[in-house]
Each structure stands twice: as structure tokens, then as C-alpha cells.
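For reference, the chain that follows is the form predicted alone, supplied as C-alpha cells.
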Amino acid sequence: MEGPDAKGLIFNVTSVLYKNECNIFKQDEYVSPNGWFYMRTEFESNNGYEPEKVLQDLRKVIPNEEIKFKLHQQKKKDIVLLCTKEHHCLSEILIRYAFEELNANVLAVVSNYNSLQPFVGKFGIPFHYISAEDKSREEHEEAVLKTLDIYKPEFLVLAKYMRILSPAFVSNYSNRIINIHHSFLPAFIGANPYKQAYERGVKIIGATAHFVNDNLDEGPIIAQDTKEVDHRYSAQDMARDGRDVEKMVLIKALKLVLDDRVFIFGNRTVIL
């Protein structure tokens, strides 16, 4: 639930759970500095309940239409997974996959190389090779998007997907596409982030995953985390440290959106 902060909220909603005789196991509240309230609810009925229902009653104590409700029953996403040429995050997206440590269903993955073929064969997911390099932008993106209307995923993953999306692409999936950027955002947006980095003389380098919207690597933040180096780490020992961090940025990411604790606002995110 989300809204304008008001007196009640947290009575008028455990009330209506407990009327429809749900048991509350974990809950937690957030109000931002202009008054935005956001609260998270996980809870469990052994008689079965109507989600209508409680959605209707949650209207009738609760009127202002601001306020937006919603109920996510605890169930595995349908994922798509986009790829170019580098394995870190790929693997262990799957690995983690192939040991049912992550709460989704991973469906397929896309790359424009064919490099990564024989290894996602491995987990027995269907892989897409799409070229880009005899299509423009436009016509490799159109045959995308094709390719994921066969899958209707819920969210896309991009695990090093190292190709710039336009807006047209983006608007498919609005608020729905995860990537991990190799470095601290708002720090070294763009290309050869350790390149940066390592010219800037940092003492440490990060990663940051977040969602895609319009605005390259400026969507809203979802993880980040850092490592410390110092001068004696050249570029290259910058890009090798900073790829492990890459790869459990994005496992935390990933959890945290497949697990509904996630909310949005604007340009920021609200973690619950």
C-alpha cells in the first residue's frame, strides 16, 4: 500500500485482515519527508480469502483513491534474461536458478552473441541469438521484442546487456527492466566505467543495479555496493574485483523485486 500519509492506515488495514480472519506475519511501515506513506504486509489465511473481497473492504475504510492497494500472491515471476558476451552475472543468475535460490522462472535468454550458447544449454533454457550487426537499432530491437512477446515475462533482466535501449523499447516494459551498471552511480555513467575510475584515482569502485527508464543509467536505484582499492590496482584489477561485485548486486537486486519489496516514486525506491 501506498498514499498520502493519514491517520488510521495501519488500523484500518490489520482490521480488515483480521475481519477476513488472515493471519499478519511481517509488516513494515515508511513514511517519506513529504508525507508519503508506504507499508508492506505479508500475511496468510488457513481458510482461504477472496482477494476482491479484500480489496473491497480495504475501499470502504479506506475511501481516498490516492491510496493504492495491492496483492501479490507469493508466487515465481516469469524472468527473461538479456546477455551480450560477458558470463558473470549470467552464471550466477543460473546457478542460483538451477538451485531454486531465487523466486522466479527463468524462461529464456537473449543475447546478440552467440557466445553463451553452449553454456546456457547446460540449464536447458531456450537461448535466442539475435544479430545486431546486419540490422539498425530499430530493426534489432523490433526482432526483440518478438522474440520476448513469446515469453510475456514479467520482468527483464539485463545481465551485462552492454547496448544502450531507446525509449520505444523501454515503454514495453515500463518499470519492469533491471539492469547492473560495473560502477557507483551517479559516479562514471556511461562506457569503460573502471577506465574512469582508475584516470580519477578512486579508493573505491562499486556497482549499482536499478530499473531502465528513458535517461541512460539514471533510473531508479534499486542495490549498489563498493569494494576498496588503492593505487596499486590498474584498470584491469579494477574490472576484475569489480565484476564479483557486479554479479551480487544484482542477485540482491533480483531478490528484492521478486520478493514485491520494492516500491517506486519518482526517481527513487522505497525498500520494504
Second form
There are 4 protein chains.
Amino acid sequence: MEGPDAKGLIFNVTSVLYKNECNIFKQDEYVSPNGWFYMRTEFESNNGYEPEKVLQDLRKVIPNEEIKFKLHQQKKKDIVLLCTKEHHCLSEILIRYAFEELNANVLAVVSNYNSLQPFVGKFGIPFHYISAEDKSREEHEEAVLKTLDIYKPEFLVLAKYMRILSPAFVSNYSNRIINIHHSFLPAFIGANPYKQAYERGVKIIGATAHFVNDNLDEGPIIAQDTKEVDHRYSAQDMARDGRDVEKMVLIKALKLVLDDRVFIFGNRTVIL
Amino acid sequence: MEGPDAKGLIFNVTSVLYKNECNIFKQDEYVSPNGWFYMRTEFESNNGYEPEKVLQDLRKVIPNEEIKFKLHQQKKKDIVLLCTKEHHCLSEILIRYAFEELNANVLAVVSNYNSLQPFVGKFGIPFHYISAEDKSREEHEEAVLKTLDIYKPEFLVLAKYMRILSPAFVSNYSNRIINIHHSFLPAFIGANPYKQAYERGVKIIGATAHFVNDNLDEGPIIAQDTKEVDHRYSAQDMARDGRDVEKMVLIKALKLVLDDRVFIFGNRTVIL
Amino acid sequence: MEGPDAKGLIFNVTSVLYKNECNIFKQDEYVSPNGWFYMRTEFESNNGYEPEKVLQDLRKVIPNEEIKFKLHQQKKKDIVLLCTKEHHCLSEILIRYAFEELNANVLAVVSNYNSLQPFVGKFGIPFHYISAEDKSREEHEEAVLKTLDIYKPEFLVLAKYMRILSPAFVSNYSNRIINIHHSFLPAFIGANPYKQAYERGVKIIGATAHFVNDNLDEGPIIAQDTKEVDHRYSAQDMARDGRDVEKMVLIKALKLVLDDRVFIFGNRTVIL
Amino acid sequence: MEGPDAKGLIFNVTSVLYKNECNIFKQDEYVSPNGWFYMRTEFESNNGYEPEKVLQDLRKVIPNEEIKFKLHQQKKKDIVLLCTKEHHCLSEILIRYAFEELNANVLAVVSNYNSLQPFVGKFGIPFHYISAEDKSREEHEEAVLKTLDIYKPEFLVLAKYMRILSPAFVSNYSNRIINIHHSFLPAFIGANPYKQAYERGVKIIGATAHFVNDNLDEGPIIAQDTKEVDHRYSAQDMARDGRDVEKMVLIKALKLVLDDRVFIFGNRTVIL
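Starting from the form predicted alone shown above, please give the structure in the form predicted together with a further copy of the same chain.
Whole complex next, starting from this chain.
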């Protein structure tokens, strides 16, 4: 749930759950500096509970419509992966999907190149090769959107998809596109971050998983991690070692999103 | 608060606070696998509140005496530091104390050597040099206890105090002695952990802050951290770099304790 | 090269390379406290060089036979993977092999269970299922050795192979078996390290890649890494997150070995 | 030594040392992509050696004047610290200096505020309070330079000196001023990096120690480190925890510089 902070919110929610014979086993809340309240409650019920009734009871004691409730029942989310030529993020997700370690159904893979098609084929997942050649950006994005419409995924994962999405495209999946950027944002926004990092002579590289919004590399950050490098690293060496960071950061962010643990708060994320 | 888990604990506590016009701004709870419930609630009141009344109200709605409540009002805790010859943990604490960054009053320093006396003197803190020479362990500990009795500290911090405390001594400060051990426990229990680490050829060293109980290096762990090393590190090099880890881990643990964030659960800690 | 330290070793080696028109681009050396000298030199030659002649020239200027030279020409090493039921280390290696990121030929996978057979099949690698049921340890190991004899691998990688190897088995691949142990050795030697870690209440877990010798979990350590946990982690949670550490540590160690960067020095490793 | 790469450099240097009966115990070299060669050699001599003769012999076998040699004999370097109001970097250096853990003589502290004067006084180090009020930047810098001229330090350490130095000032201590910047550069250049980091919603903060050149926060980076944060961190919380990173990164960089391990290569550093 989230909304403007008010007295008694925790009390009212726990009260409703108590009366519906639900037992809370994990609860976390956060109030932002500007007074926005976020709470995530995990509960269980021995006898079963009626989600509709719980939501109605909550609305009764907390009538303010600005406060939004969401009731997630643990089920897998439908996702589609977009990639280009690099495999490392894609394969990390596919392997975990194949061994049922992700709370997701990977419905399809879409790529502007066909080089990863044989690999994706091993996992029995549809691969859609939509070349960007001889197409305007609009045409290409339209073709991608059309393909996505077949699957109606809840989330898109840009697993090293090396094309910039237009605001028009993004608006179709507002706050539902997860990207991995190969730098420690906001350092090295834009193209070739490892080349930029090499030239700046940094001693640490990183990766950032974030939601995509209209401004390139400016969306809410979900997870980041870093790795030490030294003067011996060429830009290529940084890219090679960076790939390990990228895939682990993307998986971390994806898991948080799939477990309904990420709230978006302006340009930031609250993770409960 | 802590005690056996039961339905409605969160609801009952938040309800009492709500009725006493206290606003919760941070709350965290944990239920152990064997059904023990821990909760820490930070709240504030605009109009002031009566601690006694809150505690009475809580007992009224949660009559089970096994469930314990503690109400901490933010105030500095009295501590005494014990050290031997190494300065790094001691100086880290004294500096932070001098600049009022710790939620503590450092009442005194006790040492079995006098080498750090001039340094401690700079901070205007009493230094008690109690040599262990020509004394039995019992005699030495008795002398230390006697000195501690002057100050009646809430916590003792062993800032690289290189003597093993007897169970008799420890029983005077049960769960109130914080030690820093210079290894990543439970690796390298006992003396000369860096020498042991060197001989084993580890690639990472560490430090562990823990409460002291009757078994050497076996008390509940509060905080740990690690640092990479390589084959070039001699045992002395490991000790040198390890000191940086030690002092930062001890400070981290000390802050958690001083902020009432550490619960002891058997031989483990719950940090809320 | 390695051997007893002596004056002029670096001078003599660089002199021979210079005269053979080889250009050094990376060189690293280490002298152990007991006077053993290790050096690894990467060089290239524009006109080609004769390895035999370089080795002869080296022996001429450094006649001490205790000093050993090895000349590696960059080529892929043959390896066989052993696994049980867990896939994460195996799949990390297979993916990197499939995309030619490893300096190795994965000749085969051997397992005491058949559950990973379909997955390995996707990569076109022979899978040998050798059940340990109804066999003595000797019989089982004999069957495994017989299978390995088909491939004559340079290195065996125990990718979560959950059986203890006898000294007799190990002696066939002395210093050529790489294991991943799911703890930060020497903490939690033996079975169920995550259960042990949970019960001890550690705040950091880890993984250790090491060469296998006759004493369980006591061989020379190649690489280690750690990850923070807290009181909320059950032993199962630690195992789940630990798997990410395990696979990355094993890959790190494997790459070092495949690139001829690991020297064994008693029970320790020197990595140049 | 450093200079344009050429065949036989390592051979020639080791040859000269060998003939001067010096024994190399540590050597590290690096060749930059544009063909610049860096080498650092640690050696010792039982019988003593003549530095002048070694340098002459080196020049004889390597006559190219573009190649520069430096022969450092382990001795303490003179440094002066500049600070403003925050103590943490200053006190970390002073403590280590007081316990003789730094390869440096701290000759004086210069500050544009007098609040740290009593603390510095405890260590018996001259404190120069040079207020910037009622002075132009030129006047203030002139006053600081005049004070520095008393001490003629080899290096200046900006231990959270919160004023921007003019190119004119910097030119007096070219490549000899070490600064600690409270962000993971090049993210958050300029003022208030923690506020910037908070607003961007990063999940990791950092600190950067670098040499100062004419462009603000653009000089060659010596060391960096990072620390995880989450949505609960206010900008103030980030600043508080960031201070721990800052002081440890500054100490790390300072030690590298004091041990002659840092080469400047364009806008980057090579650390051997």
C-alpha cells in the first residue's frame, strides 16, 4: 500500500488483517521525507481468506482514496526479454528460469539480431528476430510492440538491448521496463560507458538496473553493484569483468520486482 | 519487545501506541523459526507521552508475562573501554566520542599495560593501568572489577583487550561485553588468528564483533566484515590491514548496541 | 618458473628472452618467506621463437635443476566436470564454454545422479551417469576413473560434486582437481556448512575454490568471496544466496588455473 | 622509471642492479596502450650500494633521456594538511601519524576555520587558521601559500578542505596535492554530492581520492571505494556513512603516494 501518511495507518491495516484471521509474518514500512507512506505486509491465513473482503475492510477503515492497496497473491509474472548480441544477461535469466528459480514465466525473447536464436532455442522459448535494418525507429518499435502484444507481458526486461527506446514505446510499458546499464549511474551515462570509464581512469566499475523512463539512463534505480579494477584494465577488460556485475545486478533487480518488493517514488525506488 | 509469538501482537502494540497518540515512524519485527517474536518500534509524540502508562496499556492487552517490553528513551549509555597495547580500536572510539558521534559516555579506559595512557590522557578520560604481572587471573580480574564498580558502566567494550576473561568475570556483565576478534569467526578461534590465516593461505581475512560469553570466541555475533588479501601478505601484513577492518567492525557493532538495535536470541543476534 | 631463490634470476631470464627477440609485456614474481622464487612472464615475439631453444638457453644460464621452467603456449586445456544434483556451478561453466569464454575444452560431465543429463545434453557434451548406489566407494571411484580415462583431462572440476574423494582417487589427479566448497574456509569444514553457518549466527557467508588433496577441505585455496546475510536468513536462504557466490568464485578460480596463473606453494597458492 | 617502451628495458635495469650487487625482491611493470613503459623495482643490498653509480650505470645502458629514473630511499615525506570543519579525514591521518604508521612527517595543519584547532593542538602540530572572510580568493590563497612556504612540504593533503583551489595555486604543487572527493567520481562532480546522490536515488555511494589539477574533480584518480545504501538514507545519513568511506579511501591513497607507488599517466594513475 502507499499514500499520504496519516496517524494509525499501521494500526488500521494490522487490525483488519487480525480480524480476517490473517497472521503477519513480515512487514516493512517507509515514510518519505515529503510524507508519503509505503508499507508491504506479508501474511498468511490457515483457513484461507477472502481477498475482496480484506480490501473492502481496509477501505472502510482507511477511506482516503489517495491511499492505494494492492493485494498480490504469489504467482508467476509474465515477462518478455529483449536482447541484442550479448548473451550474459539473457543466459543468466534463462538458466534460472529453466531451473524454476524465478517467479516468472519467460514468454518470449525479442532481438534486433538473430545471433542468439540457436541458444534461446535450446530452452524452448519463442525467439522473435526483428531486424532494425531498413526500418525507421518508429517502424522498428511498432514491429516490436506488435510482437509484444501477442504475449501481453507484465514486464519487459532489457537484457543488454542496445537500442534506445522512444518515449512513445516506453509509455506502453510505463514503469514496467527493467534495463541494465553497464555503468555505475549516474557516472557514464550514454554510449560506451566502459570506454568512458577507461579514459577517466576509474578504480571501480559498476552496473545499474533501473526502470526505463523517457530520459535515457535517468529512470528509478533498483539495484547497483561495483567491482574494483586497476590501471592494467583496458576498456575491453572492464567490459569483460563488467559483464559479471551486470548479470548479477540485473538478476537481483528482477527478483525484487517479481517479488513485488519495489515501489516507485518519484525518480527513486523504495524496496520493502 | 520479545516473547513467544501470538496472533495480534503487532496489532495490539500499534493499537496502544495509537491510543496514546504516538506516531510510529519505524518498525521492524522478526519471528524466529522456533516461534519467538521480536519487535522494535520507533515512535514519537507531539504532546509527550507517559512511558509508564504506555507500558501498563501494553501489559493490559498483552498479559502474557513471558512477553517482555522495553522502552528506551534516547539517551547516552555509559561505557568503559578495556585495551592492551594496540591503539586502533581505542582511538577510533575515542575520536568519535570526542566529536560526539557516539550515543555513549566513555567513562574510563582500563588496560593491563600503560603504553596508551598518554594518548588517552589527551581526551581527558581516566586511564586505569592494572598490570596483570605478579597477579593470578583471579586477582587481576578482581582488581579490574573493583575499578569498574566505580563507574558502573552499562557496557564494556574490549577494544583489543588481549586477555581471556573468566566465566566469573563475564557473569558480572552478562550480554554486556562487546569484543572484537581479529578473524572471521568461526575461522581461526583463539590466539594469533592472522598467523593461522597466513598458514592456511586464505585469500580473505576478516573481523568479528560479538558479545562475550563463557566460551572463548563463541558468543553471539553482532557484526563482521572481510577484506581481500593475496599470497604477498605476510602474517604481519594481514595484521596491519586487518586492523582497519577490526576498528570499523567494532564501531559498527557498538553503534548498533548503543542504539538498542541488537536482540540476543540464543547464540545469535537479531538486529532490528 | 619456480625454484630456490638466487641472485640474478630475473636478470638471467630477461636476458635470455631479450636475446631470443622476445618482448616481455607482463612479468610478476614472488619470493616466499622460506626463499622459494616464483616468476611468471608473458612475452611475445614478432618473428616467432623456438620454445626448445628458449628452454635450453634458460638452462644454460640457470643450470640449477631444482629451478623448473614451464613454457605455456596459449591453448585450451581439456577438462571434465563432476557434478551431483545442483546445476548452478555446472551451468555457469557450460554457458561460458558454449560462448567460448573459457580457455578450456569441456570434454564430458560425470555425475552420480542423472537429473542434470537433459540440461547437459542441450550443450552437446557427453554425460556419464555413474550411480553410487549398490557400489562401495572403491567400486564407484573405479568406475569414475575408468570413464575419465577415456578423456584424459588435464583438470577435473568438482562443480558441486557432493561425494568425498579418497586419497587413492585424488592421487591420480594430484593438484589437478578444483573443488568449490560452500563456505568461507576454514570456517565450516565438512557437511552442511550453511546449516552450521546459520546455527553459529554469522553475518557473512562465503565460498572457497581450492585444489583437492588428501585432507577434506584442506587443499590450497585458489579464490574466496563473501556475502552479507542477516538474522532473517534461514539455512536455506543462505544456501540460495550462497550459490551465487559459489559459482562466481569457482569461475574465478577456474580462469586463473586455465591461464596458468596459479602456482602451488605447500598448502597455499601463489597467483601471478 | 618511466619512458617510451623499448626492447630490453627490464633486462637492462635488472642487469645494472645485478652488477651493483643489489637483489630485487619486488618488481612490477606496466606498458600503456600508447607505448609508455612504467617500472617500479624494490631492491636491497647487503654491502650498501652507491645510488649515484647505479643511476649512471642505468643511463649508460639506457641512454634515451626521455626515459626517467628515480631512486627513492625509504624516508618520510614532509606533508601539510588542509582542512575546514570536518574532522574525520584529519583525525584519521593525525592518529596514524601519532602512532608512526605513516611514512610521513605532518609538519602543519592549515584551515579556513579555527574549530579544529584544539583537536590538532593535542598532537603538538602547528595549526594555522587563515580565514577566508574579508579576503578575495587570490588574497586567501596567497596567505595560504605564504604559510606553506615556511614548511616546503612535498605533498599537500586536502583532508576535506572545502574550498576550490585556483589553477594558479595548484601550479605551485603540480601533481603534489591529494584531495578526497565525497562521491564516486565522475558521478556527482561539484558541490553537495550526497544531496545529489540522494536525489538521484542511488543504491551505492562512494568516495574518490585524486590528484588535483586545474579542472575541478577531474584530476588523476588514486583510489576509490563504495558502500551500499538504501531508500531509508537521507542525504545526511549518506554523508554520515560516507565519511567512513572517505577517510579510509584517503588513507589508502596517501599510503600509496608516500610509498612512491603512484605514477601519473595523463589523467590516470598507474599503481605499481
